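In structure tokens, one chain follows: the form predicted in complex with its partner chain.
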Amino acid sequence: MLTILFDGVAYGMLLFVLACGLAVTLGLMNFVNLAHGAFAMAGGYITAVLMNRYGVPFLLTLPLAFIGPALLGLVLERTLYVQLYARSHLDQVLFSIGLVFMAVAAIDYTMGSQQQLIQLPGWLQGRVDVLGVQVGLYRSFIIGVCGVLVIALQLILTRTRFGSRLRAAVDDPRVARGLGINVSAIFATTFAVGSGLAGLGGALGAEILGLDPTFPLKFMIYFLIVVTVGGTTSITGPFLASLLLGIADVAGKYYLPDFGAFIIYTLMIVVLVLRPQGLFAHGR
């Protein structure tokens, strides 16, 4: 039970590290981007590739995990997602939609169609016994970093002046351009630091989420649920959203395993229905 629970948190923490890029994406950009697991595959197939061919050190891969999508959406953002921000969301649906599958069937191409599968390094393997429940390494170890980082965003966006600016720039982006802010500007490195944490995202949960060719397609409504129940306004929206599915993912494929992925869509409907502008908004 409580080791269901762990898993579960541990699990909803990867989703909010994968996720949160999308929350400010929507949230600043009002930009609906389904191709934001496309970002988190990069860094999977990043990390199992420098692994597997070259031997190098897990931990070692995390940070390039974070590089390299991080470089990809700020080039991708400067070139193409830019020139669709104003269009309709329709327009927006269609283009990354049109990322993805190219995403899917690139990867196919060059990689294979077949599971990735890293090896864990030794330290982080097997469970230890806390308290009288069974805690596993690899998910303290996510718990870890994830919880870590949250704690970073969160100061960097209520300490830091880019904090303040995004947030400005979020609550009106022409009255934030008034007060002399480069928007544009913010939304390149947010857009860029967002796809990032989804490349590291995607990194850390290769060995819990599996990581193949499909993946981007696979988690998209995880992350959609994620952003669209949590809200956009703020960042523990999210975060408990993340949590909350995590959770409820975990123990319904173990205590119903026929009905979980039924449940999990069904509250996304009906909480979607009663609250569009998600569970833990502010009403306006």
Partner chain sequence: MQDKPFMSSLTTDEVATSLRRKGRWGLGEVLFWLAAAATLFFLPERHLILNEIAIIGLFAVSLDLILGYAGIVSLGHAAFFGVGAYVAGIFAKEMTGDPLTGLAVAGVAAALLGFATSFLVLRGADLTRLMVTLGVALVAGEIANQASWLTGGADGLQGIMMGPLLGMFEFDIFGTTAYAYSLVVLFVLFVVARRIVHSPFGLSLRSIRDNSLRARAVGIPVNRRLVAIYTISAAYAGIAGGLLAQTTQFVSLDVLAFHRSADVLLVLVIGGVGYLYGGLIGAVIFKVLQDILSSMTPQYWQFWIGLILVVLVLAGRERLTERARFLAGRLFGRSAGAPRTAPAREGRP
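Rigid core: the largest C-alpha set superposing within 1.5 Å between the two forms. Residue numbers count along the first chain shown, from 1. Since this is a predicted model, take the numbers as computed values, not measurements. First, how it differs from the form predicted alone.
- Put the two forms on the same core and the Cα of residue 179 is off by 2 Å or more between these two forms.
Which structure goes with the form predicted alone, now that we have seen the form predicted in complex with its partner chain?
What follows is just the one chain, with no partners and no other molecules.
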């Protein structure tokens, strides 16, 4: 039971890193970016290519898996996304869905449709016994890395000048500009960081989740469930929702293998009916 709980926490942490960029763009910037999974896929492929073709150590690929999608997100935000900030959510959904299919087709054409496999370093393989609990080394590594990211992100958004400027830019861009805040730069930076975190999540999750050209389509619903259950008024909500969903998904597939895959969808429906603003969101 404790082993399942541990694996569920690790899975939930990974889901949060993958989905937190969407939580930021949707909750703080009010932009529905369903192409978020494409940036995660980019980070995963950067890691796979660097390791399998060029022999780059796993740990050295992780910063590049963040930087590459962050730069890509910055370029796309300045050239394409910025044109849709004032458009309806339907326009944003249709636009970002189009980007997803373009990314899937591009990766399938350039990399092939086969699953990408990565070989973790020896010190991250296997399990160890800790007080009778079988603890996976790689999942422990994921919990550690994601835990640091969660704390850093929360501190940046709540305790720094950048976080306060971001909230001001979202609440009233016109007034924020009048106060001397560069709203465009704030949005571009936020979007780039969110894309970079997605790429890092894709790199960390390549070994657990698998990696192929359909990755953005397969896990798009998971990102949306995290945001739906956790709400979009803070980062804490999606984080707690990720842990809840990770534990529920792992436990459900273990104890109810025939129905486990439906547990998180059932949970999402219940939340939408009872608390449309999200399970952990403050009422408005």
